[in-house]
Structure formats: C-alpha cells, structure tokens
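What follows is a single chain, given as structure tokens, in the form predicted alone.
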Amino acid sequence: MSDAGLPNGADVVVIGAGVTGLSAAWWLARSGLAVVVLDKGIVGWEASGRNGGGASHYQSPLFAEEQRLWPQMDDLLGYPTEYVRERIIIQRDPALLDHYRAVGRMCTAMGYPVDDLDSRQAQELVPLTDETCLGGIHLRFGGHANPQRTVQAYAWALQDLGGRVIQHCQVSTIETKGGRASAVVTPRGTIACDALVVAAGPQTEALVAPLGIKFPLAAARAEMIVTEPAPLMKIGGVDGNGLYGRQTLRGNLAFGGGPHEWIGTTPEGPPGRPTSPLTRNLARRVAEMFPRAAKLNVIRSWAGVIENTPDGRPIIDRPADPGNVTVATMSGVGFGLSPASGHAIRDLVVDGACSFTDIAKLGVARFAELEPDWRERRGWAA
C-alpha cells in the first residue's frame, strides 16, 4: 500500500478502504482526480474481505451496471478478481423453491435468463448435494469473485492511477468552512479536500452527524466458515438453506448467512471476531446443504462487520448541505455491487447526478421521520 506520509490535501478524500470506498476512489482517479483513501485499519479488513463474493443483486437499481461491469473488471483493474459467471440457488423447502422460481421468472422477463432445475438437474450441477434437494434455479448471469483478491485489486489499480491509500489512519473529525467540508482531521495530521466521500461502514453515522446528515445504521457481525477442499463443482457459486457463498478455486467451501449478532460501535470500530455458537450453526447448515461434503472439517472462520440501514437498502447520496460530501453504505450487499456503486459515487462527486440509473430511492431523505428508537423497535440493539 501507499507510504505512511499524509499529503497536505487532495481533490477528493475517501474515508473507508472497504470495497465501496476503494471502488469509488478508483473511479474518481480514472477521471483524473487526486484521491486519498483513509482507513482506521487495512483495506478490506471488515466485511468487504469477508463475504460470500456474490454478484447477482437483481433487486437493486444498480443491477444492470453490476452485470455490465463484472465481466470486464479484471481487464479494467489490471489485477485478478477471480470473477466467474453464473450462479445456482438450491432449496430443500418447497415454499422457498416456489419463491425462487418466481424470482427466476422475474429476472428472465428483465432479460436475464434463469433456468428452473428439478432435483436431478440440481444434483448434476451441484454434486455435493443429494436427493434432499428438491430443485433450484440456474442464473445464467451474475456470478461470484474472491473478496480478498478484489479489494486488493481495487487498491492496486487506484495506486497505479496515482491515488493514495493510507492505512491505520482513523479520521476523528471533519472540518467545515463556508458551509462545505474543507478537511479531515486524523491523529497523524489534517488533509484538506475539495470533495469528501464517507464510506466508513458503521462509523459513518457518527462522522457525518456533526454535518447535519442523518445517517441511521446498526452494526452486526457477518460470519463465514471455510471447510477443507471438496471436489470441484462445475459452478462454484451456490446459495441455499439460508446461506450464501462459493467454492474457492482450491475446492474449499466458504459460506455465511447469519443470523446477525447485533453489536455496538466505538470510535475504533465494533469487534469483528467470530462467535463459536454461530460458527456451529453455519457448519450444520452447510452440511445440510451439501450432504456429500458433510464430513469435511471446518478449517477456519472469520467475522467482518456490516452496517445495516433501517429498510435494508443502500444509501448513496450527495445531500445538498454540505454540497461537497457524498455518503454511502451498501447495507450488507456492497461487494457484488461495488463496480456499479463506485461508478455512481464518482458521478455524484463529479457531475452531481448518477449517469446510468435513477438512485433517488437510495437517498438519505427517506429517513427524515425515522423514530429515535428504531434499533430497539426492530430488535437490532446490541
């Protein structure tokens, strides 16, 4: 990563070296802007580097751009992401199978083909399952990538364009002048900026509150387990049984899927260590999903921290006051949408509006009347 010295200023400062902040910084650097990314830890240290790697978010306004960009990302970044096209969803529950087949019909009507699978066809494509699998759907779009490789690829590509990544450099406050963000303050110095992007995960709410931006979030652990290698499947991206994840190129099964453990935050960030009860829960469900791999040992587990909005949808917005601050959280779906979210953030910073889709529904104004105790009402308190 970039050296430890802080510059005096930049065209754009990005707070947060998760996948959303890094993608935004890379898009901004592609536009010729001097960009500095600051993070309290290291790149991709929370959920950005610890997730299922899926890239199939058909319910998002960013979906079409996500699908357009992912097949190009290795070439655009100049570094491998291990992106693989197509994905399968299998089910053991008949009601859920009907639900996902309805989703498949919706995607097909949008121009993204999906095939229904009966039990035999599902077992042929996912040989680690068995006859307990009632069937599924085969997405001929979407896919998955390696989260660790991808966040590193964004960071390296940004640096190739002259951008800076400063790790272990927590932002304490945002200075304002003339009604605009003018600088960020860190224990290692102050960096002046013409524009600011805040994509700092659970810390975003506290950072932008003094600016008058209401940005409600609740933090939770996103836990994953990894097994010993299994025989490679033809399509490694498989969801089901309440799980999301992928088979790695070595054959390991890397899966997560809640339930969330709601946690509090501190200025240093919430703890991300995994908890053994949930690890056991995940292992049981992976064994149910892949009975022919049930004897594999779990060789490691990890937990990142995800921030969740009250309605579960992302926030990508550039509020009118202050006019040079763009805020972003992807509410648990940031990895797969990162090529598109970074493009949208670049457009907001440079042009004031997203060029490729309508993201009005992702604005912060939708929470203007949110009840103060919303976390407790939803059972999301730590």
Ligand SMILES: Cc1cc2nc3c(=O)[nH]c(=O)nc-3n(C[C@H](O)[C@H](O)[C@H](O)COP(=O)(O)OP(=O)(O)OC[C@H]3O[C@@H](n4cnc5c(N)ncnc54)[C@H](O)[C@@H]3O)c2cc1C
The other form holds:
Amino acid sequence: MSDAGLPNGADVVVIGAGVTGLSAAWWLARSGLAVVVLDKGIVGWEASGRNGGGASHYQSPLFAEEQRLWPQMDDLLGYPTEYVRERIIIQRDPALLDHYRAVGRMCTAMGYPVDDLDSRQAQELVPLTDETCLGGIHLRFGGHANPQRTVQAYAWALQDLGGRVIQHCQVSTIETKGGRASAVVTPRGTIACDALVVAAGPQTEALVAPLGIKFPLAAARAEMIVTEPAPLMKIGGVDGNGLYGRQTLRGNLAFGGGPHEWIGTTPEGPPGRPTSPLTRNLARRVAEMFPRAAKLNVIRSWAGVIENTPDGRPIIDRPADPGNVTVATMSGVGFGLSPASGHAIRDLVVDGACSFTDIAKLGVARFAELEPDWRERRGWAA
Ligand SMILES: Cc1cc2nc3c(=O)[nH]c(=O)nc-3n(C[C@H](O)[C@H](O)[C@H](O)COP(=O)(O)OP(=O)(O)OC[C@H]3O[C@@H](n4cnc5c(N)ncnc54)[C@H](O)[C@@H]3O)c2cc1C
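Form predicted alone done; form predicted together with the ligand now:
Now the complete complex, all chains and molecules, led by this one.
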C-alpha cells in the first residue's frame, strides 16, 4: 500500500480501510475524485478480512445491486476476489428446513430463483454431508468470495486510479469549520478534506459522536475455523447447522457462526483472539454438517468483531449537519454488500442521494428516540 508521507488534503478522506471504506473510495476515485483512505491498522485487518465471505443478502435494499455487481467485480477491479456464484443451505432440523424453504419461496417471488432439495439431492450437491441432512435449498444467485483477496483487490484498484491508502494512521479527531468537517487529525499530521466518509467499523460511533451524530453500535466477537482441505465440492458456499462460510478454492472448510460475545470497544480496537471452547463448538457443528469430512483437523481459527446496529440493519447516511460527512456501518452483512454499499456512499457524497435504490430505511434518523440504555435493554451489554 502507498504509505509514503501524508498529503495535506484530499477531495474525500475516508476513515477505515475495511471493505466499506475501500469500496466507497474506489467508487469515488472512479468518479475522478482525489481520495485518501486512512486506517489505524492495515487493509482489511478487522471484520473485512476475517469474515465468511458470503454475498447473498436478500433482506437488504442493496440486494439487487449486490447481485448485479458481484459477477463483474473481478473485471471491474482488475484483480481476483475468488467470487464463486450460487449458494446452498442444508438443514438437519425439520423446523429450520421449513423456515428456509419459506425463505426460498420469498426469493423466488422476488425474481431470484431457489430450488428445494430433498435429502438425496442435497447429498448430490454437497457430497460432504450424508443422510442426516434432511434437505435444503439451492440459491441460483448469490455466492461467496475470499475476504482477504477482496480487500486487497479494492485497495489495488483504488491505487490504480490514483487513490491513496495510508495504513497505521489512526484518526483521533474530526475538525469542523463553518458547519462542515474540514480536516482529520492523526498523530502523523492533519489532512484537510472537502468531504469525509467515516466507515470505521465498531469505532464509528465514538468518532462521529463529537459531530452530534447519534450512531448506536454494539460490538460482538465472533469466531471462524478453517480445516484441512477436503475434496472440492461443486458449490462451495454452504450454510446450515447455525454456520455460515465457504469451501476455499484449495478445499479448506472455513466456517463461523454464533454464539456471539458482546464486548466493549476501544479506539485501538477489540481483542482478536479465538477461544478454545468456541473453536471446539464450531468444529463439532462443522463435523455434524459435513459428516464425511468429520475427521479433518482444524488448522486455523480467528476472532472478528461484528458491528451491530439496534435493528440489525446497516447505516448508510449523509446527515444534514455537518453536511459533508457520510457515515456507514454494515451490521454484520458488510462483506457481501460492499460493492453496493460503496456505490451508495459514492452517490451520497457526490450527488446527495442514492441513484439505484431507496436507502431511507438505512438513515440515522431512525435512532433519534433510542433509549440511552438500549444495549442493556437488549442484553447486548459487554
Ligand atoms: C466472523 C465474521 C463473519 C462474518 N461473515 C460475513 C459474511 O459471510 N458475509 C458478510 O457480508 N459479512 C460478514 N461479516 C460482517 C462483515 O465482515 C462486516 O460487516 C464488514 O467487514 C464491515 O466492514 P467495514 O469496512 O464497515 O468495517 P471494518 O472491517 O471493521 O473496517 C473498519 C476499519 O476502520 C479502521 N478504523 C477504526 N477506527 C479508526 C480510526 N480512528 N482511524 C483510522 N482507522 C480506523 C479499522 O482498523 C478497520 O480496518 C462477518 C463478520 C465477522 C466478524
């Protein structure tokens, strides 16, 4: 990444080199703006490089754009994301199978076809499962990509357009002048900006609070494990048994999924270490979902932090005051939605409104009446 000296200023400063900030920066650079992305660590070091890679968010207003863009992303960025189309959800529990069949009917009605699978069909498509799998659904859309490759792809594509990514550069304060954000302050110097995008994951709340923006977040630690390689399945994106994840192109099974631990956040970021009880719990559930891979060893595990809003939906907004600040957090679905969230942020910064879908539901105004003790009320306190 381009780490030589700090510039004095930029058209747009983006705080946060996760997928949300990087995608936004790339979209902004495509519009000809001079963009600088600052991160307290390195590109994708937080949730963006540690997630399951899933890209099938049928509940989101950004869904259609997510589905339109992913198949093109390798070409648009010029670097591989390892995107693989389609997804399967299998279940061993009859009630959950019924639930996902209903989800499948809803997606089909929206124009995104889903096939029901009986146990035999599920075993044909997911050969690592067995007859304990009652069946599932096959999403003829969606997919998954490699989070590490994707953050790098965004960063390199941004740099190819003249954008800058400055790592190990923590923003401590946002300066304002005349009702606008005028500069960001870092230990390495101050950078002036015409517009500011704050996409700092769990740290966003504390960064924008001094600007008078109410941005409620609760951080939760989640974990993932990776096994030795298994024989490659035709469709590597398989969810089930409370797990989300993917089979990598090498064959490793990379899976995560609850229980999540509520934690506090600090400016330096949350702890990243996995715990052995949760690692064992994940390994057991992976072995239950894929009985024919149950003997594989776990070779890696890690923790990451999910940035939850009170209603579980992302925030993407450009509040009226200060008028040149766009804020974004994705509440646990930010990887898959990143091509679309970046597009929406670009539209807010440049045009003041999203061009391709109605994102009014994602505004901060919905939290205006939120009780100060909302975390405790939900049992989400650290
Ligand atoms: C285990 C796990 C599994 C997941 N699985 C999926 C999945 O399958 N599909 C999906 O769509 N989503 C998934 N998610 C959620 C997804 O990873 C996040 O929603 C997404 O990565 C958020 O990206 P972001 O760029 O908004 O935030 P982040 O990735 O948190 O990036 C924010 C960046 O801001 C930087 N920063 C913070 N404060 C400052 C500061 N003061 N100055 C400078 N920089 C700062 C941080 O260092 C960080 O790099 C998962 C998350 C986890 C943890």
